[in-house]
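Below you'll find only one chain, the form predicted on its own, shown as structure tokens.
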Amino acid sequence: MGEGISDYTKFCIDLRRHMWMAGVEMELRRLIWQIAVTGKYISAKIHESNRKLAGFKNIYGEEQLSLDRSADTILKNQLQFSGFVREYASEEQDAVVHIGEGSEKYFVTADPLDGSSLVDSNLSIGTIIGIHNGSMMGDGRNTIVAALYITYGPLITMVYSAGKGTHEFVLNREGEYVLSQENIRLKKRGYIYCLGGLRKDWTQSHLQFVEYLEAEGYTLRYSGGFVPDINQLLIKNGGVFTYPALKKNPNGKLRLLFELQPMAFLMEQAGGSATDGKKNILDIPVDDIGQRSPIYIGSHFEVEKARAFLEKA
């Protein structure tokens, strides 16, 4: 599907029709669609936000915005009554939440509002979702069947994959997600790089990788939000995002289960790669829901180049 679709025709294909045409299994279609609809409710909550902190810290000791807690509650409540989800794990929860009757097929992971600290400066933020057909623990390659993220920016967009390519949808004025880009494909080599962490905290091997990118003339683009930066790489068809191991924090910053696995799935479905510098992200076992990992994600060339520099260390 996809070849020969005109610009006019693709804007007539909504999310549900696209998943049906792509042969996505019915229950998974309904679950993805329900999560996409939930994104509308989260978007509405963002627009009425007063940017205030909630006065709490999450399980990782980070300040929570009221938006974080609201987005998590909205998402959990919607999934609880879906009939398809057995367990829900969220970056805002301290344990896996059993929300089904025990016989449901899917296990959902969520970063309900990635980049929420950017709200006060009115930058794009997002929601990241992973959908598994087995326990979330272990390695993601054997269980993850779909992933998506929703970007709340000038446009509200959703990028999803159910193992049949990576596709972008735009929320139109009628409240429907309509096809914008089908089968997004990354070029083997891009020109954008997004760098997390402070330069003074980088390891020598990572610094050498960055210096290589700089010498090659790559363009620096970094928003401070994982969703908008990954979205930029996908829509611009290439480049690399990295939040590396740091001298005092060898596990980096980003969470394997909630952030890295879903984005790695989407990136691989678009022809890209994701690694911690040695192992592919989807092959790393999850031992704890809060587990963190370094990340190099994007076009195949840049990710393999990073691996080559890190293997020298």
Ligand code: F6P
Given for the second form:
Amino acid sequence: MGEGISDYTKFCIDLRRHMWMAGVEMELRRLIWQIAVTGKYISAKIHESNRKLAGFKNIYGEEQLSLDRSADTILKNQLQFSGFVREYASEEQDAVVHIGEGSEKYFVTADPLDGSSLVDSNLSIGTIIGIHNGSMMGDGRNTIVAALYITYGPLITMVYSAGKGTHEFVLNREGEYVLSQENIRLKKRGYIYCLGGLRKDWTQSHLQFVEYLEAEGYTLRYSGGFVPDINQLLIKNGGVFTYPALKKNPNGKLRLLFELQPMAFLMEQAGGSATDGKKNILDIPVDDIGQRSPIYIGSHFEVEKARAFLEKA
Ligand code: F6P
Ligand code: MN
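Right, and the form predicted in complex with the named molecule of this protein, after the form predicted on its own?
So here's everything in the complex, that chain up top.
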């Protein structure tokens, strides 16, 4: 008998089945599923509007492609009709948007299209999502219940955690997210390092940490897209990504709510860790949606090493 589509798919575990088997609560399951499906619409938009610069600026003054706005609108509209989301906060909006009626359980944060300036050079870009229960402000650890990212690269993949490990799915040609790696685990120590920011802007203690990694023979792997850079650490099972405090920007570049908390959650669920140099990322209180923080994220050994170098400062 030939290998028809049904023969093939019946041996795959798709996202919905995985979440059900893992005991993820029903509303959360539906919400994660809906966001994953929204990733397909965003990907269609990327294909449709490739290379068209619209010249918008976002509220942080960075160059923005119209694609960022489209992705934001698609996400907001999809979540609005889910019935599970009370508030939506996005890197593309200057304030939290109340999209529910007020009684919904979940608060969703989004970086709708991270790394969108890489589109014209055809590098991978991604969507980052955090799902919080009750509130999205305060310590992430008390509120975040799930996180996921979608990578738009040669393949479209989705990595999620609902607090029961971190798992990867690949979008197949039949339009299903099928399980590709269950329970991703980081090694205690890796061999890859990713360095954000310019060397001339680094602090002395950060520079010393990087010199340590270089002396130890770590391999530099930095695409400039947060999603594929973090994805590489998870899929290659270790290493470290840093976007440090800079001399002129002590809080670095990346945003706690939209970028760092979801990745810290996924990383911790895979046995890794994330710190700003002193505190764990999930223990830093958030009181402003645009709040930034330095980050050292990845394998336990490298993150602890970073902490030790920064302590000396
Ligand atoms: O969202 C900001 C971002 O594009 C991330 O995807 C990436 O990690 C970072 O900026 C890269 O910054 P830089 O170009 O300063 O290294
Ligand atoms: Mn971003």
